[in-house]
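Just the one chain here, laid out as structure tokens, in the form predicted on its own.
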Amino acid sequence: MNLTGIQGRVALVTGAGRGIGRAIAIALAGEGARVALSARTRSELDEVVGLIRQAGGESVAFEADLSQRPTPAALVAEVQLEMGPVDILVNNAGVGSSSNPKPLVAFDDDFWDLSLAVNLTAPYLLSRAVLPGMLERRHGRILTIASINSRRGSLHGAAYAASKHGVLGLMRTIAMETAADGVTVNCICPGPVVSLMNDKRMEYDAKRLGRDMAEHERLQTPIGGRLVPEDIAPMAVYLASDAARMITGQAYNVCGGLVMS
């Protein structure tokens, strides 16, 4: 993509050892961001790692189960130790409804709290950590993945899709509040991605709906099929470089068409 702004940035991308983060984390490496990456499961982030490595960037691994109140500020200090003021935050970590999808009568509360603790309360504790130094240097990016949910429901998915709509409405607030301080504070809302953890929601949904899972498959988006991690990174580039630098307080649909708002 070869976009200006991302060469040398400290970028802290959480979730990075699957998925969405995984694709996000690897592009802003491509660009020359120096890349810290935050998951729970140590084997995927020192693959991830790997794989910078090999093509020439520089990351660090830093294992953190952010459904824990003190761990997102820890894991800030942690990596500007090592690493420097971070630059670029990716708030891309977060439990989905697949884990346990039950109608509202019959939720489980330890999933709600678990849900809105991942997807809303770390984003909230992850930007409040990194803003003061994004503030003082007046340069920053926070960058959120939300979900097409962040605009709809989700059925059998009441934390989620609260969850969702919640930090879209913190991350356009932080932006109301740092516009004139040169952060820009923007949120992506993919469509259903192929990954662990929509592989389980396309299961039940399939059994749910009585459809094989071929033909439920090719009925996720207007386009056809779902989309893939790599479909997200670029948006994720861009809006962390300085070609976006007037752009903030947005949620860019990333959606086959599924929702076109």
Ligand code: NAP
Given for the second form:
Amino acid sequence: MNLTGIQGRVALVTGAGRGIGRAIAIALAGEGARVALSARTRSELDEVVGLIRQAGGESVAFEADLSQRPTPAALVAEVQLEMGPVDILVNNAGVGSSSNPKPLVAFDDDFWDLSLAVNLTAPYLLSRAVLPGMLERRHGRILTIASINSRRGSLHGAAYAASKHGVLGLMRTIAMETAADGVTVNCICPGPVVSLMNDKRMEYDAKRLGRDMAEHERLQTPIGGRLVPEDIAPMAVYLASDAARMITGQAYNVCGGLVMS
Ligand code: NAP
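Having displayed the form predicted on its own, please output the structure of the form predicted together with this ligand.
Full complex below, order starting with the chain above.
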């Protein structure tokens, strides 16, 4: 595969301390990207920076709480000051339904606001912050980790499904606005991936359905079981590369066959 176009580029990966973001950051660094990692948990970021540097890559950690409205612009400014212009933005940080699952009639308003802030408003503000430079340089990649719940509802997860449906519309619109300017904008829609977020959702659903965990795990996808973060990273690397230069405004399911459309 022609994965040129990543070497030496500055990639900002949000939620890079663990799970899917961590795997994407490590994979991009493996292709020669200089990777800015952000999240709230310093210790997790430091561990990933260590792994990337140990493998000969370049990486810097930036602590940032993306639920706060001024943070995305401030984060991009800080990254650009320290590492140079952002060429690849990976909107990965997210709040899962598993943190506070409830039917709509009992839904928690504060949790609604938090989910929308991190899953939808932060990608909007981060994209706004990186786009002027990308347009000027006539090169950029914006990747957003949406969800299979961008395709269907999420039981007891109204804020999650709404924010993940919304981010698809946002990214398709940015793609339309930037298609002729060397910038591509795409989403990945993962199915259930082993992570802190999804482990909690698994426990909630297994209990709700009266299944033991082994059976519940097995039934997660038609292929069988859950994905791991490293199943998602290659698609992100591909979409960031020159090989994907004619792909924009798309959303790809990486979901073990859970949704086939
Ligand atoms: P995870 O392991 O819980 O990681 C979530 C990441 O987001 C962490 O690094 C977390 O870091 C960061 N984050 C959360 N709230 C934040 C905030 N307020 N400010 C900044 N960073 C924040 O979950 P994951 O499964 O890898 O999820 C990554 C993305 O994939 C999310 O967008 C999620 O919706 C999506 N996704 C996951 C699955 C799945 O099954 N796992 C399926 C579909 C889509 P801190 O807590 O340190 O801030």
